[in-house]
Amino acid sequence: MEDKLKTRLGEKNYQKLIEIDNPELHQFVAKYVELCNPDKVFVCTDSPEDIQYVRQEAIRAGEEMKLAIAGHTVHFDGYYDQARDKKNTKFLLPPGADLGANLNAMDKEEGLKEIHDILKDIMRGHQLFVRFFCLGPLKSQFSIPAVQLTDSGYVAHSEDLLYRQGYEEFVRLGRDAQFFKFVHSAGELDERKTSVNIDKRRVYIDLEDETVYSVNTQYGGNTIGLKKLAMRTAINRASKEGWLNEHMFIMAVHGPSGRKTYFTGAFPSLCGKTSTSMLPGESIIGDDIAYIRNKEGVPRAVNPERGVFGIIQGVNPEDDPLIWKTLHSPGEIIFSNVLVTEEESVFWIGKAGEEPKWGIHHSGEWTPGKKDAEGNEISLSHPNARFTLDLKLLENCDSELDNPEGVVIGGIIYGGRDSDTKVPVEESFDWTHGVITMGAALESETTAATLGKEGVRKINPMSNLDFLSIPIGKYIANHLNFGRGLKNPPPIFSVNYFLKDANGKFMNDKTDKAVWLKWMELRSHHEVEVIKTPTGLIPKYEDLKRLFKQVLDKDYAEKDYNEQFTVRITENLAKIERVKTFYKTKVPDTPQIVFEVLEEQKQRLILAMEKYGDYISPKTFLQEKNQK
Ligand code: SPV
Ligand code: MN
């Protein structure tokens, strides 16, 4: 194996590899050589030039294209491949394995033979690159080392701002490193550098090896193996070890006095997720991923991400200051499918200024009215584009970002696409019910983030099915039982961005978030009171009226607040049967408390709802409570 390696490599590229002393990571690099057969391999070892050299040669490759600002550059995906492929993503199963129904699984040999007949010299013409990274703050308990063989030189690219380097953290290991694998290739590309083989898209992920394979796709959730990939090993090995891989955000809201709470938060794409992580006043460490611990009974968090791969759509200036302005100023950034002008500046859908009449997009040359094959209009940039950019580039990174031992967990969110039903904010009366009615209960209305129909409402537990590569039910165990290891476990809240008045009218500004969070602050710290309705926990008028001077320099009107806080008693009763029809005829193994914080809830709505009607004011609640 050596003798062939040091052929296909070249003495260089050869040494990089085997100064790492570890025979597995050679023979994994040496199968994927000589199967995928590409012309030329390089092994970077994250020194400057050689991560100069990947910046390069995705330039050189036509994979990206610089603009007019320094360091930004464009990436277009192939027209049909702008999102996560949910259909071919598959776990590969040994016989007898089983993840339930809702999970996409095949057997495990069927599927290694399809892609590896599928990596057949795919890489003929093409550079390979190997590259090391971290999950998670180098020498962390946290930490998982990954090394990504690919392609593409957008995706290495993109890999060196979203993830710590870790050539020196897999020499530094060497035999002790349990690293995960990564197969990418974006197989035969068109003259615009896209791929060719829709057809043969195929995300193949084998739990057993912690190896992941990826083909015919460049979309960055289907090919950038430690994000949407790495979640899914990582999932599964959390789950033998006790920890929890969650798709959340964690950032610091800034409370009073100076004080930093953090809080993750689980949203599913397109809700709101960044832009709450980026809220101008607050600070962020990560985006999207959150790797949890319990360390001696108290919840710490590390975000095995470094960099933030954006939604842009909507970005503007009113809203994300902080986003808009890192945007338009120097630095690294690669841009996915948004227009790129005839000034060589970019535009998406919502960007403030005039709409361009003219650009070049993920379709190719792009002006309005464009349609497409299957005569739909073709919008000016893809709902699903994207910036991706390292987090320090962000005047509010948080200083805690490379901590080896995380952040305490001061309050978990989750938040959801949600027209009808759930007030703004709430809080759970506590870990179990919290896990169970926002947690497992989530549900959102379809985003453009995967392929398939938009605005339908779906259940997505802890907006993590997506990721799930251990059973639904087990997941929710896993949950459960974390918070009862805690000594203290963190107050569980939800929130709503997208709720609507009867005329379909949104009844919050995009702002009001950033009150919701510093109430929950608060709340995190047992600083203000609440108002207890059958579902959770509900802020009381005064606090808000305070914070939203305070915040957002507004005055909130009362009308508002009952307005947005009422209670919609038979949206609640719906929802709860949905979610308990899910899980009685979709997930097997649901633990039977599930069932039974569901019904509770059920009975406290419909005794409120025989008392007061189907839709309660929040002051119907606080005057029953000052009788009590
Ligand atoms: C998401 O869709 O949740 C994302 C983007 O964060 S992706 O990388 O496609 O998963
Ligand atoms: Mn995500």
Ligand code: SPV
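Computed from a predicted structure; not experimentally measured. Residue numbers count along the first chain shown, from 1. Think of the rigid core as the biggest set of C-alphas that the two forms share within 1.5 Å after superposition. Compared with the form predicted alone:
- With the core superposed, residue 32 shows a C-alpha displacement below 2 Å between these two forms.
- Once both forms are overlaid on the rigid core, the distance between the two CA positions of residue 567 between these two forms is 2 angstroms or more.
- For residue 233, a C-alpha deviation below 2 angstroms is recorded between these two forms after rigid-core alignment.
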Given for the second form:
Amino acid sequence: MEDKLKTRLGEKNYQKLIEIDNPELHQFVAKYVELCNPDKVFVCTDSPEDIQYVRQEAIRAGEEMKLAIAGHTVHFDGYYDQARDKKNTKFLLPPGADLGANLNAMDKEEGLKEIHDILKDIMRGHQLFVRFFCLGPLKSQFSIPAVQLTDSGYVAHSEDLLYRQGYEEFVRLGRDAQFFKFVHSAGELDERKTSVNIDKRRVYIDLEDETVYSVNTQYGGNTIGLKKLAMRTAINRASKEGWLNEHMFIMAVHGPSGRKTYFTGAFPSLCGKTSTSMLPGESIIGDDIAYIRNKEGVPRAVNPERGVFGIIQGVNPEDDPLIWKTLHSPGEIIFSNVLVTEEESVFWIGKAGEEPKWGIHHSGEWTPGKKDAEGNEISLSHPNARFTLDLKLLENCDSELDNPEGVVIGGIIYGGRDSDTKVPVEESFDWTHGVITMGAALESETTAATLGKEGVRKINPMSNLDFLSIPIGKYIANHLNFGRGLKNPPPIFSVNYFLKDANGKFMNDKTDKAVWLKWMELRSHHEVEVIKTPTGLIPKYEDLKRLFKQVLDKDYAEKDYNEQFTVRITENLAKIERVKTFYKTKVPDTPQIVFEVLEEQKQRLILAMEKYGDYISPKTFLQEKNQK
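Structure of the form predicted alone (previous: the form predicted together with the ligand):
Coming up is the bare chain, nothing alongside it.
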């Protein structure tokens, strides 16, 4: 093997590889160099020269183009390669293994044979990049080393911005490295340097060997293996080791006297996750994924990433001032599937300013009204267009981003799109109640503009359903068990920014979420009182009135408070039935306590309805409390 490796890599790259004392790694690289048969192999260390080489190769090969602002480049995926391929993303399972009906899986041997047949000689004419990264801060209990083999300079460059360099970590760990493995090839490319054989696009995840295979695709969600693909292998590992891998942001909410309280938050798409984590005045550690561990009875979290692969549609200076400023400043940023204008600047759907009449994007040259082969009008940028950047380019990047100990979690937030049921902000009674009624019961309505039929409610446990690699019931049980091991579990909250009145008008302004966050920060330190309702603990009017003035310099009417925080009995009872039906029919391994806690909530709601009617104002519950 050594002679063959040295021949294929050349002396310089061979020496870089064997500097890492890990025979398993050497065998892995040798196997796929031989199978994929690239013309050239480049082993990338953490040196600035090596990293710069990869970035230059992405441009030289035509996968990226320079833009007018220094450091900015643009990449185009193929027209039909613009999103995660859920149909062809499968777990490879050995005989007897079962992840449940909700997860897409196939026989491991069958899948490996298929993927290896596709990979045979697939990199002929290409250069293979051997990349080393670290999921989580370096030299940390949270860290997971990862090696990526890819023939795409764009993928290799993107990972430079999204992950911590890991070559030195591999050298340090040597044979002790328990690393994730990723094999990617964009496959045959057309004249625009985009993947041709989309019919053979495959994304296969081998949980046993912690290896991800991705072929005939360039879109980042399918190819940047350390992101949502690694999330699946990490959820599986976390389940075995007793920690949590969550689809959550990590942010610091700044409280009184310079205090910072860290929150994690899970929101399905289009429910306010990014806008919450990027609120002006607060600071961010991560916008997407959190590793959470119990360290001596205290929950601590890290961001396994160090960058953002963010949806750019709708980013504008009013709603996203921090991101907007960064996207218009010099710095290393990759735009993908946006429109490039004659001035070599970029435009996207929802960007402020007059729309261009000409540009280049993922469909080639574009003018308004252009249609694709199926007769569909092509928008000026793809709805899933993205930007990729290092978090440290953002003014609000938190100082604890790379803390190997992680940050102490002061609260957990679950948010969904709900027009008629949940109040704007609410705290659970305890950890178990929060995990079940706010996390496991997390539900969101679809929007007509983006997801098809409007108002369809979908249950998405912890906003992690698409990425689970273990049965849903086990996943919920892991959460419940995790809380039992904590000395003082952090409070769990739900938020709902989308409550509407009888006329279909939103009851909350976009900016109100800043107040809900400040209230949650105070609650995590028990500095404000609450009103107990059948579904949880809600704020008192006086506290919110003060916070609205302090935070937004805005008057908050008691009439608005009473409307927003009315407990809607009928709607809450209907939600409980939807959640129970989901778990009874789709999750055979649901822990019994889920049904018990939901039934307790149902009985509290029925009792309140018998006493006070279908719609109960917070004032009623406050009076009830005062009478006791």
